[in-house]
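This document starts with one chain, in the form predicted alone, laid out as structure tokens.
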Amino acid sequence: MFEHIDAYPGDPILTLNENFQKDPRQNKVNLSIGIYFDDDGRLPVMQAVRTAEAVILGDPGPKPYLPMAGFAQYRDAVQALVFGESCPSRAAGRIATVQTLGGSGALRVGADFIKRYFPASQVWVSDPTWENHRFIFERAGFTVNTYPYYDEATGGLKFEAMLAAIAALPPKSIVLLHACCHNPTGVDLERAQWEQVIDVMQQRDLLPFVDMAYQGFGAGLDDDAFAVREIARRGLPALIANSFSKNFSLYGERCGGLHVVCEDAASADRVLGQLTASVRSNYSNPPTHGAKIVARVLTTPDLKQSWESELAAMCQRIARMRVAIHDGLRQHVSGEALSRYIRQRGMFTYTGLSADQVERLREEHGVYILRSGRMCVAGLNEQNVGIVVDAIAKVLAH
């Protein structure tokens, strides 16, 4: 019956992470998977999360199914965080929001929704993008194309080429954009560039699908949401996926949201109904525990302030690690090859290392980064950054 089924080659990131776990070397360093680790190399439990969860567990109560759209208090609090409390589109009821299984779940529910109502459209993603973007949209039935993005020569952005490519797309094309902390390159658009992209999207009647998995890890919670809020301010129809895996360190709780900015409240109501139908046919309804934690933190002023402060400290620690690896490599590389470590931002940096150099890093020095050269800077700390700098220097020298 199943002899014709191909073997799944595995996810390259998760497979590399599994290989790291099997590596017996003591000084091995895992900079492959996109997870934030603290200075001691541990997955943190944020104090606001710990406090909120203790209250929830202190009064467990019954555990009924959530509505298909999710926990109402969570949905409202998440929408306010993503778009801002005073967002006019939010006040006018023009944003349809559902709770999802992390950011990946938001992408898939959104992909299923737009495939049903825009069946002739194709999807364009940045070159490169997170590997799962292509996988999710192809599995939803889309043809997936790329637009220019990363400049290997400079470690920066091919903005003019990107803008020209988007301007040439057919109307109703879906353009996947990274709101901040671009995965895998760490290269983001500036505000003026975002405004030009949004201008073109409006003029060409395109549908933006913005993935915001790292809000708070770039320039701050509000600044990181600039593109999303500017799209909503202009009334441009759009889909936005957000995740709390990283900025709440709630990876296994699968907390996310899908938001659709609509032309009016009546459209938002119809869209919300169809999003819930997509949820129903997929996983029926979302889980409760993580959503209650996030909702309690975001709606309790002292907990929210604690979370924001700790998130800012996490962002600052990543910035320090960028400076540390930049300064450590100063004697070995220069120019764009060096400055990219501090110009790029967020959890990831494209190192510019070749696939052969990446393999040597792993085999000879026990330093794990992706074959593309993507490094998770959030995996660096005071104890291992010297090891990584020394390994990169040796690989570059031979």
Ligand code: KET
Given for the second form:
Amino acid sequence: MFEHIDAYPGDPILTLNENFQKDPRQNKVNLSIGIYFDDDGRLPVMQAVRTAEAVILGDPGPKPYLPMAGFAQYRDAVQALVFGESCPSRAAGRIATVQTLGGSGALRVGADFIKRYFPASQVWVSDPTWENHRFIFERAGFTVNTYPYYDEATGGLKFEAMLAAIAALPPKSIVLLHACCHNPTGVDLERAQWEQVIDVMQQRDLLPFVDMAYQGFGAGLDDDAFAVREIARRGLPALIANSFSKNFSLYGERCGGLHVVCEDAASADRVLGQLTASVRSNYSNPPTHGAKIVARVLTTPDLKQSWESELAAMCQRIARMRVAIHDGLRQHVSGEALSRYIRQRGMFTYTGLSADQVERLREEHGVYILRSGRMCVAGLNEQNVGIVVDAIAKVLAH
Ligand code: KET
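Next up, the form predicted together with the named molecule. The previous block was the form predicted alone.
Entire complex below, previous chain first.
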């Protein structure tokens, strides 16, 4: 029966992370997956999450199904966080929001929805992008193409080429964009560049699909949502996927949201219905626990305050680690190949190391980064940064 099933070659991120767990070496360093670790190399439980969870567990109630669209309080609080409390599209009921299984679940439910209603459209992702973008949209039946993005020569953005490529797309094409902290390159658009991209998408009748998996890890919770809020302010139809895996450190609880900005409240109602139908036929309804935690934190002012300060402290720690690896590598790397460690934003730096060098880092030194050269700088700490610097220096030496 299953003779014809071919072997799964594994995922470039998750399989590598699993292999790291199996590596018996003492001094191994995991800079592969996009996970924030604290100064002791541990996955933090944020104080606000701890408090909210204690309250929830202190009052164990019955466990009914959530509605198909998710926990109402969560959906509302998440919408406010993503779009801003006073967003006019939100006030006018023009945004359809469903609770999703993390950011990935949001991308998948969104992909199913657009495949059904825009069957002739193709998807355009940045070159490069998070590997799973391609997998998710291809599995949903789309042809996935790329637009220019990263400039290896400068470690920056090929903005003119990006804009020209987007301007040449057929109407109703789906343009996948990273709201902030671009994965894998750490290179983001400036505000003025966002304005130009949004102008073009509006003029060309394109459908933006914005992935915001790192809100709060770039320039702050509000600034990181600039593109999303500008799209909503203009009433430009769009899909937005957001995730609480990283900024709440709630990876395994699978908390996220899919938001569709619509032209009017009546279409938002119909869109919400169809998103709900997609949820029902895929997994019926989402899980409760993580959504309760996030909703409680976001709707309790002192918990929200505590969460925001802890998130800001996490960003400061990442910034310190960027400086530490930059300074450590100073004797071995120069110019743009060095400055990218402090210029690029969010959890990742695109090191420019070749696949061979990446393999040697892993085989000879137990330092895990992605084959593409992406390093998760949020996995660095005072104890391991020296190991990583030495390993890179040795790999670069011969
Ligand atoms: N979008 C982007 C851009 C992203 O980097 C991730 C996760 C997700 C969505 C998915 O988020 P979640 O809420 O976990 O479904 N990225 C890291 C982990 C992974 O690959 O799954 C990573 O790039 O390492």
